[in-house]
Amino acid sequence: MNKMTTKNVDVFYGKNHAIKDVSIDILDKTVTAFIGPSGCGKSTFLRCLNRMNDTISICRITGDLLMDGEDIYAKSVDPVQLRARVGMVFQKPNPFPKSIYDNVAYGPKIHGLVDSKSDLDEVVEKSLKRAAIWGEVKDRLNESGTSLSGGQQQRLCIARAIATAPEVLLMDEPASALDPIATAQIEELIDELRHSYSVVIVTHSMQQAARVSQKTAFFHMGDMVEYGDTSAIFTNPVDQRTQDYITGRFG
């Protein structure tokens, strides 16, 4: 099942042509991952799918970008609402100066998702629950998100990305600040999560794409090069270029 669909989509930043005609179908409750060498537009083109671009001035996209069927381009579709459902966690654990309570809060809070206290309560902890963190931090809610560890930080994000009740997880290198156990964690948290979301991960490690994803797409220079199973990206590419990424001849 379709979550979202892109069809010959574009992107310029200035006269810098930084993707060319993308059209790719990404699928609910799967992980896709966009892997390929750095500065190929696998994280552009993420952006392009909660509008993260628009706040770049000389940023101009073209083509269509659909959510279940409609232009999330569209003028009447207000950014702020669509990142409610399409949520986005960074490379870098960026959580708010705030208390871990007040994180996870906040995007509920602000789109009048909650009536009560304990209707917030509610959300925080399921979300928590959800982000495989709760356990750690249910007695410290009231200390600040920065205290944590950077592995916890980034679980914390993704619990804060999560509390608005997405339809759709992108992720951006989300495991990259962090050391190898946290990333075991993420990874395991990843495949977690695409049980109820549809989850989009950039990274530059293949073999967490290998481990998490069920969908591959390779980005060389731009382009979109090849899509498809993870298995079949990764055994039996059709294109040399993806070949040559895989077996490490350039990237």
Given for the second form:
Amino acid sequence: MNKMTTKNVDVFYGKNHAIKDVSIDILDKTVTAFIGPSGCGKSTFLRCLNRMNDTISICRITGDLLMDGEDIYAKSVDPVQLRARVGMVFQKPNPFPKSIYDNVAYGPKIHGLVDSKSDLDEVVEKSLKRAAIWGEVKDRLNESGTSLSGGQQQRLCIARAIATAPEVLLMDEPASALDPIATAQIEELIDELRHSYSVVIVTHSMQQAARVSQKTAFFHMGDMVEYGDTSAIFTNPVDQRTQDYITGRFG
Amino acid sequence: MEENAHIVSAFDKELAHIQDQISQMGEHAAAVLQTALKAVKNRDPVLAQQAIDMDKVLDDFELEIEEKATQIIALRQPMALDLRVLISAIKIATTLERIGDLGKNIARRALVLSDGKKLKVTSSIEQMGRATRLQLKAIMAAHQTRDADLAVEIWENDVDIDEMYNTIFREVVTYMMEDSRKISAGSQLLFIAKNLERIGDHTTHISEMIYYVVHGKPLGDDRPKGEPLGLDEE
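Structure of the form predicted in complex with the partner chain, given the form predicted on its own:
Zooming out: every chain and molecule, the one shown earlier first.
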């Protein structure tokens, strides 16, 4: 089932044509990986999906971007509300300089998703559990989020992102700053999250894309060159550019 | 798809080395077979022993190719075409090693035959041996140039070798019925023909590997095959 659909999307940064005519269906309860060399537009495109590019004044977007069939760029849509439904995790863990508890509680509080302190406690605990970090922080919820290790901080950020019960989770290189063990924990977590959310992940690690995703889109110089089942993209891609990139032949 | 060079040039060298090893191994397997067939033809025990000794090198080749391929997979995490090349290299090496074993088995039977009299049927065996050896050489050429069309052609032509086997089977059985003193030598020849037929089958397996490397999908299992004789006889 489609969660999000884009039709003929173009993105311009001033005169720079960053994304060219991209049409893609993001499936529900599926991990979709965007791969491609640096500067290919994959992060730009990811950021269109929750209107993160709105904050860049020279950025102009044309085409249709729909979630559940509704235009997410319609005037009636509040981008802040949209971002509660389409959560995001960034490359570098960026916990708020607040307690672990407050990091996770912040979203549900400002979006008015909870009525009482006990509800909030429950949401915080549930989110931390789902992000597979509860066991490590349950006795130190009042300590600062920044006191955690890099891998723990990233899982805290994931807990924060899922605390608002989003429908789609965007992840921009979520494990690139982590060691192999923390990376494996994040990958395990992505696989678990897929049962509830639609996950879109941008990654430079092809092995990671191959491991965690079911669908893969390959971007090159603003074009979406190829989109298909991950197993097909990594064993028998159709396009020569995809083949060259995944086998390490791009100059 | 055509191939551009890898960004890491050592990777290209490693892949080329594996391809080269496979080619050398193929040549060596063909040489084992040729020597064994010559030993059968000339009833020459010295040549037969030579073929048996030559086979040992194939075991070393297989081990080395397996080891190298495993190492590249572990160190470079190859994808797509590169991964297919390596997986098929391991499979082709195993297949060539088996072809060598069958060649060695022919040489062993040549040893047994060498103290007996020549049977008329030997010329049919020679013909079948030549056809089998040419198939093997052709498939190794197809491997080197990654020629999937040629590989498919060879795959389809294996039916000819199956037919030759059936003909020899009938011929040998006739001789054995006519003269029971020929049963011992005749059965050796039957085994030799069967070994050649198996080598033909292994060659088609290499065809399938080449097709897989080029197209990324299996060739399928509906290869034309000769009706096997000797199963439904009364």
